[in-house]
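Below you'll find only one chain, the form predicted alone, shown as structure tokens.
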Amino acid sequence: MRLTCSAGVLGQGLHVVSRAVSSRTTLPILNNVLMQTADNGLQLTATNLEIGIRQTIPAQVQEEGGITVPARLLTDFVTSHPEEPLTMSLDKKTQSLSLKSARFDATIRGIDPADFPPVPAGVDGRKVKVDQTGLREAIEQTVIAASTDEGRPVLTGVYVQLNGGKATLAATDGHRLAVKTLAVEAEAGETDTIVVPARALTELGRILKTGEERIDVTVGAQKNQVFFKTGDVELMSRLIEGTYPNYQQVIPAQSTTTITTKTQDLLFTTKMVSLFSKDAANVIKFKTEGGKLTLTANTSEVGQNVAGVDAKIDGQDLQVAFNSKYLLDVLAILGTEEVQLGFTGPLNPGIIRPVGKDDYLYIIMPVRVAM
């Protein structure tokens, strides 16, 4: 193996694939990135056995070959390196990678690529094309509600339903629910449902670019893998087995109290008021009375903060309490000038929607407190 490439381009590629490198593993090779020459350059691959990311970068290849080297060391070295050509060569006997430039001559010990776990290049199955910008927004608006509790693995994923030209994404941790629909380009077929690990989608969202370029999605025929391909980057993920709960039954059919306000105003006010709730499980109280909305946080050891928010209120007066973190999470990524909150009482789920869009909703469970 011998090749020359740009240090800057290599650093960018390593930054992308290193997101799949395992942070906790007993297998040393999972700390490595696989480097293999390809027809059109240098192929970089990393995996933690659940997620795999592959990217091909431009390179002038003089001799074919491959090696795996510690991802963190290589990434730190290359990203700190000046932007200039970097020549890499492999000593097969010692499995060492030499990196030379105008000023540096480094050697990194590696591991034979034959020991690297196989990362499939693709699979047969249902194929879908989706707009990158739309998918990135859908990921951002749903993964926030996925659970981090490994005790219920299925809730650590995002439920995806493919039905004709529409995809529905849903995530819940039992305290909140996010549901997003978006248009896709797909072949006719039966409705497919899968559960994709939220972490895989989070990493995919970081890779996706803004624009109208489409991303190719393939759901494996065995429903155990999903593949995403955009440009020269591929991300593969295992799917989560299990039955996802029927989230639709918790979505309120109507509201007896509706609050419409500026998204950024509510975000700012909630953030300020919640500073006084950190020692009280992040609980803040909403109160509508006389056409006014008031937010309150009260902690005996800290103090109290009360703030009003300009809002249009329709329906019955209401007092309800929420975990402010759950509210802040959705307000930060809503993306519309105004937000609408609907309630049917202090102990029933509240529904949050972006005004002007009907493709997203967010359900938040109230907290039972003394008003």
Second form
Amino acid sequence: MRLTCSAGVLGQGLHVVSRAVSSRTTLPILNNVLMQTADNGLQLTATNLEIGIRQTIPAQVQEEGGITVPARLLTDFVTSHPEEPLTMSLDKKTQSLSLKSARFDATIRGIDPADFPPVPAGVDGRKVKVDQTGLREAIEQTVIAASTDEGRPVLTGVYVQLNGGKATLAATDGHRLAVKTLAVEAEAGETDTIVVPARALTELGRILKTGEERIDVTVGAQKNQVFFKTGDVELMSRLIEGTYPNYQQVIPAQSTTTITTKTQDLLFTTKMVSLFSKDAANVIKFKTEGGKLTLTANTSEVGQNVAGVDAKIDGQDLQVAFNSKYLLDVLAILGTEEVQLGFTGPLNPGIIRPVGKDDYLYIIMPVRVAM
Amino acid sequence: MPPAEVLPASRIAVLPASVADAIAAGEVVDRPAAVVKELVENAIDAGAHRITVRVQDAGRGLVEVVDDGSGIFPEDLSVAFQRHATSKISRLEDMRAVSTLGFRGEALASIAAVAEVEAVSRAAGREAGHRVLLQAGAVLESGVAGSPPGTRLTVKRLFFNTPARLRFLKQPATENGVIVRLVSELALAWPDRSLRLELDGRRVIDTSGEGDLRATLAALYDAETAAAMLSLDDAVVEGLIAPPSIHRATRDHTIILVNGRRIHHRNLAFAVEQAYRGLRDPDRFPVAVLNLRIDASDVDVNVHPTKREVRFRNEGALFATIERACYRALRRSPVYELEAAAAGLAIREAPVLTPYYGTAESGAEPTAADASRLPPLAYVGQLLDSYLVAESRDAVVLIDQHAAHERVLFDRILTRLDQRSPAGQLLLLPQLVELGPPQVAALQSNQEWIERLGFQAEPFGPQTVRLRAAPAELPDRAVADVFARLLDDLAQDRTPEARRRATAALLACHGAVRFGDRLTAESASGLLAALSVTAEPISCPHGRPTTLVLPDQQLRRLFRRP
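After the form predicted alone, can we look at the form predicted in complex with its partner chain?
Below is the whole assembly, all chains and molecules, this chain first.
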């Protein structure tokens, strides 16, 4: 293996694939990045066995080959290196990679690429195309509701339903639910459902750029893997097996109280008030009375905070309590100037929507408290 | 069918004295340990300082007690073996204020009735000793004999004339175990006497008799345990109790003495256990040696022939006094410190020495001020996804993240229960729980309590309920399991209120972050802050330590810095 590439380009590539390097692992080779020569380029691959990321960067290849080296050291070296050509060559006998430039002559001990776990390239399967910007927003708005508790694995994923030209993403941790719909380009009449790990989608979201460019999504024929490809970057993830709960029945058809207010104002006020609920399971209370909205949090040993919010209120007076974290999460990613909250009483699901958009909704389950 | 056997008509007659004695002996002497007990107590009453007990063949072969006490006058030696012969009381009035261990005058007679007994004794001030040999209560030999000052009582062929008793003896190991425990207890009751026990020639117990309870405990347990014991010295209650980190699987290690006499009193032992509430596992029990100093007229010891049971004039007040004294000693107990030891690191409970810890006014009710306080902690990082590391003044502090969070949630849940302000997170996906009949019954009769915890359950078929809400602290995965366990607990006969702390501990345990959960710096700092304001931050509701302090001076020793 012998090649020359730009230190800057290599650094960017390493930055992308390093997201899949596991920081704590009992398998040392997973701390490494796999480098293999490819058609007119160098292919970088990293995996933590759950997801894998691969990127090909331009390089002049003089001799083919491959090696794995510690991702951290290589990334630190390359990103600190001046922007100039780097020549890499592998000593196969010692499995050490030499990096040479005008002023530096470094050698890094590596591990044989044969020991690296296989990271398949997406080939067969159902393919759809989706807009990058839209997908990034959809990921951001749904992963917040996914569970982080491995106790019910299916809830740690985002449930994706493909139905013709439409994809619906849903996530819930049992206390809240986020549902987002976006347009996709697929063959007519195609339907499919998969559960993608939320962590994989979060990483995908970091890789996705804003722009017109579309991303290819391939669901493996075995329905156990999914591949995302955008430009020269590929991300692959295992899929979560299991039956996703039927969330549709939870979504309330109408509300008896609706509150419309400025998103940022409600976010700020909720933050301020919830400082006083940290020791009380984050519970804050909403109260509407005479056209006014009041937020309250109190913890007997800490104190309390009461705040008013300018809002337009329709319907019955209401008192409802919920976990402020669930509200803060959604307000931070809603993306519209105004938000609408709908309730049908203190013990029924509340529904939160961005005003002016009908492709997103967020359900929040109240907390029963003594009012 | 054979003809029915006709029993010969029996005449009713008064039993010969020897038979009557053998029957009565059974009340006092039921197993070899009882012989040991009676003889050692006699030796103690005789003012002996050094008492040696030799046992062979689990007591069936030999029980011998040698003391250096005041001895028995020759003319008294045979009388001593007659029933109700005693030097300890002489008038009925004396019984109201018994201060010696024995007094009923039954022991020697009872033993002599069921064994072969040799007694050799030289009374203080006499030139020579005297010896008697008895079998089944009858004197076989009597005469002058050489003897050092004191008494040697040798009991052989125990129960030779009561085969039923012999048959009911347990395995030698069991009988030996009872003897060891008995002598240990006597040694703890009398730290100023040197007690020695030899089983088949092997020395098992040897206490110094220097009058130091802690030293005696060290001889019976081990030096570390003895060093860690917390001392109590109240007007009424004195002794040592173990810190929460030291516990045993049985109640046998809680020893209660009344004016030096070992008693068995379920309720008073429970008072000690109560003081550990929130600090111990339900199936682990304290190590404690407590002596109650009570006016002899306030206690009636003449309830049971072996004096194991006693009655108190004011048991309720005594219960409260014991519980309070133990509670205070425990809560003043200290944070857990790590120190360099031969085997690496050892855990010890640091003495109370800094202003971080509150001090208790004597006589006051236990308050939060009695509790241990953690020093201010600055969060440093997380280790192995399980431990938090913090820095304190001149010390590294390690925190078990699960135990710490458990403690925080436990206090929070208890507060909520006390204030009757439940926080039940409604579930987006109601969970179905299958119940057994006892659980269904428990649910029906405790509906209000279950809702106060934050649960909301509705029937969904005869044996199934649908959970629509759960306590806000519980993660989704734990909801159904905790609910079912809760009903199991309620199906027992205890009332919900009695189970308040156990329930809070159950919820806290399942709600807490687990070993292996990675925490963000923010939530870890938040946890430390929350822990420091709990009432008992040093241990989790099950009694395990939450924090270990590794003082800088110990680290220096470990790194061998000068």
